[in-house]
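Only one chain is shown below, in structure tokens, and it's the form predicted on its own.
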Amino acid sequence: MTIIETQNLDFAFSKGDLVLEGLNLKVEQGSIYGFLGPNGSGKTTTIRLLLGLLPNSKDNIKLFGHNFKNDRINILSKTGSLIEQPSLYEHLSGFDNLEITRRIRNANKNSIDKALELVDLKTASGKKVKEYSLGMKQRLGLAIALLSEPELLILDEPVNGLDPNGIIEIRELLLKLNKENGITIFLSSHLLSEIEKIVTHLGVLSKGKLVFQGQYNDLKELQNKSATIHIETSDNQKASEIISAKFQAPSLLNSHLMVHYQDKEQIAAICKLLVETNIDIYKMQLQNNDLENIFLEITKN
């Protein structure tokens, strides 16, 4: 079942400039979407217009299956929010922060219990919110979230402005709310190398385009083949004339040449070849682009 879901999304907030262009979200149910893109790219607005908090004048919104306009008060009572940091009553317990939003949305008592637990607050729900580190503040947000019991979790940067222990914390507990509650969850942040680690799948914006979309392995898949070989060996030149000759032609860069990568036989081939014709090798290195340069990679083209 797709939970999300968006029909050329367009948005802007004043006429000719528009800040989202034919936006086409797909969100699988049971997954984890990391919804990332520089800082200015769309993604705040996206995630207001998903949950009502912008205008749209358009019925191309669906969340759960149903038109948003249309099912508003339903689609809302089963999706959990946070948007950067949560609103919190500092000079109250975190208890009573969570009590005056159950009332708000009429959620039972025993919520409140059941989404201190889940965040690890139970023990310091009687303490007043401004005694709570950056982290604690994060995950009482989360609760807040949580209170209604939703299917889906719409998160705007969760970990932006945490510590380390904090970043972990977080994700230690999205993965537990994704695995053990299966809670479908959209999450945005500029920061490849942090939602790497817990994603499933990918949206990729920049400048309110959706340049990629699919699963995680998809991203993986982008990053082999990108990877290079570096050879440096005693002749260089006739190295690349005998490597030419059945692989793709080196670029020759500076003391090594340079190969793109295909798989590890073509690497043991190479090897061998140049074994062969007596050419020393001097060096040969398998040159992996990490992700966050993909992504870089992406949002610039």
Given for the second form:
Amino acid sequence: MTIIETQNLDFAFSKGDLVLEGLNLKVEQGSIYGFLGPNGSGKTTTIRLLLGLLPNSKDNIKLFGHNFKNDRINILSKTGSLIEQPSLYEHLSGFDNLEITRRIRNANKNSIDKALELVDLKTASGKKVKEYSLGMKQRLGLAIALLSEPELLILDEPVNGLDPNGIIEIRELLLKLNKENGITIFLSSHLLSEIEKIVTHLGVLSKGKLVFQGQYNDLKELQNKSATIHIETSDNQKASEIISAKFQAPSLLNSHLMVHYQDKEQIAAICKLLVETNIDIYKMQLQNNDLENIFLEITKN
Amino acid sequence: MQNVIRNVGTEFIKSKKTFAWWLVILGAAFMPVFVSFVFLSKWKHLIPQQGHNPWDDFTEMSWKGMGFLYTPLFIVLLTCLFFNIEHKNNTWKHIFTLPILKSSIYLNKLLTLLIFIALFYILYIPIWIGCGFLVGFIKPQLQLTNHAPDYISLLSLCFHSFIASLGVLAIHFWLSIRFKNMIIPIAIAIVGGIIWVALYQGRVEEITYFPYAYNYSTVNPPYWVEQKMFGIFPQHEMLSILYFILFSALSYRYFIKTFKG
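Having looked at the form predicted on its own, could you now put up the form predicted together with its partner chain?
All chains and molecules follow, beginning with the one already shown.
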């Protein structure tokens, strides 16, 4: 079942200045969907549209298979959300913050204890929120989002500003919620490294357009395809001919060759081939092709 | 009904540990305590003549003080503080992602504010009576303990003052939604206060249409304006109700259609 679906979603804050253009999101039930994009690419705007915080005159947003405009209350009752910095009443305790949402959501009284336990804030629940650290606030925001045991969690940069420990804690919590409670999670981030360990699906947004959408493994495949090594030899022309005979033809650049490779065994074979033909190798340099660079490449293009 | 009680309850939780509660308590106590000090310091000039109820003077001084600028500014400040809880904490976006109708959010806020103002009058009554009797005990010459206040008149004044405040309440309810910066509604209220004093000083008939003057008009009706009655309400109180309906409709429309937090 598709939990979130948008069809040609456009949005402009002022006429002619499109912030989002033809967005076709598809988030499947049970997935952890990472919504990636550089700052200002339109992630928060998308999330605000999904939650009805920005006006959308068209009927092109569906959550749980229902049109958001026609079924807002039902959809929101099944959705927990955290947008940018958590919205908290700083003068109140963590418990009071949860109680406000609990009453509006008409959730069970013991749901507060459960949520506090889940985010490990039980001992600090009586403290005023203004005395909380950023990580604690983020966890309280998550507890509020989890209060009514939602089927969908929409989180906007949930690890933004957290220290490495905080990031790991939130990651583990989200994985647990997804695996044990079957919650579908849609989370945005501007850093792939922050979420690559937990996502099953990815959508990459660049300048308001969805430039990649698919399973995380699809992105890994893209990574393999773009793996290259730069080789500088005593005779680049000859080396190129030798490599071309057995492998994909390299590109001859100014001072070196750019060779595409599939795995490390292929690098060893190329090296051996060149040595056997008496070509001196001056330099072999692997090019950065980690996912972060792929992400940068996609968003740049 | 259960939903309304539950949701209004959340508004009261939000106001915990804020100045709004202190404003209601101190606001209700300020004028009776202030008038008591005046009575204690100027008691020689206030000894009643035979047959005169000293509570009438205590009532007049208290209510003229209340109606002058005090009650309208109290309501303006309370409304600003009440909305500032959401503005300051940037919590509108959270409220709007909860499964509750926007119309319910609006009505809960309005209802809670009306309860706060009612609470102000409810607290005012015992504090005012208590202060009067305390002054009477301290200065028996004032004969406040030998007489009783006119309780019916006291309740009636509270009720009419509440009605006369509704117009200002609705205007500032709208302004507090419209402007996140609470200085703007407060500045408008101060300007409104200055204008009504000028209208009063100038004996201008159009004062009947100026909502910031209604509280004082209830206590001390402008003699130069013909006092028309609509049932139990004088004209300015009827206009206060009309302002309340008009500006509530305006703020409701703005809140539902335009306001995104």
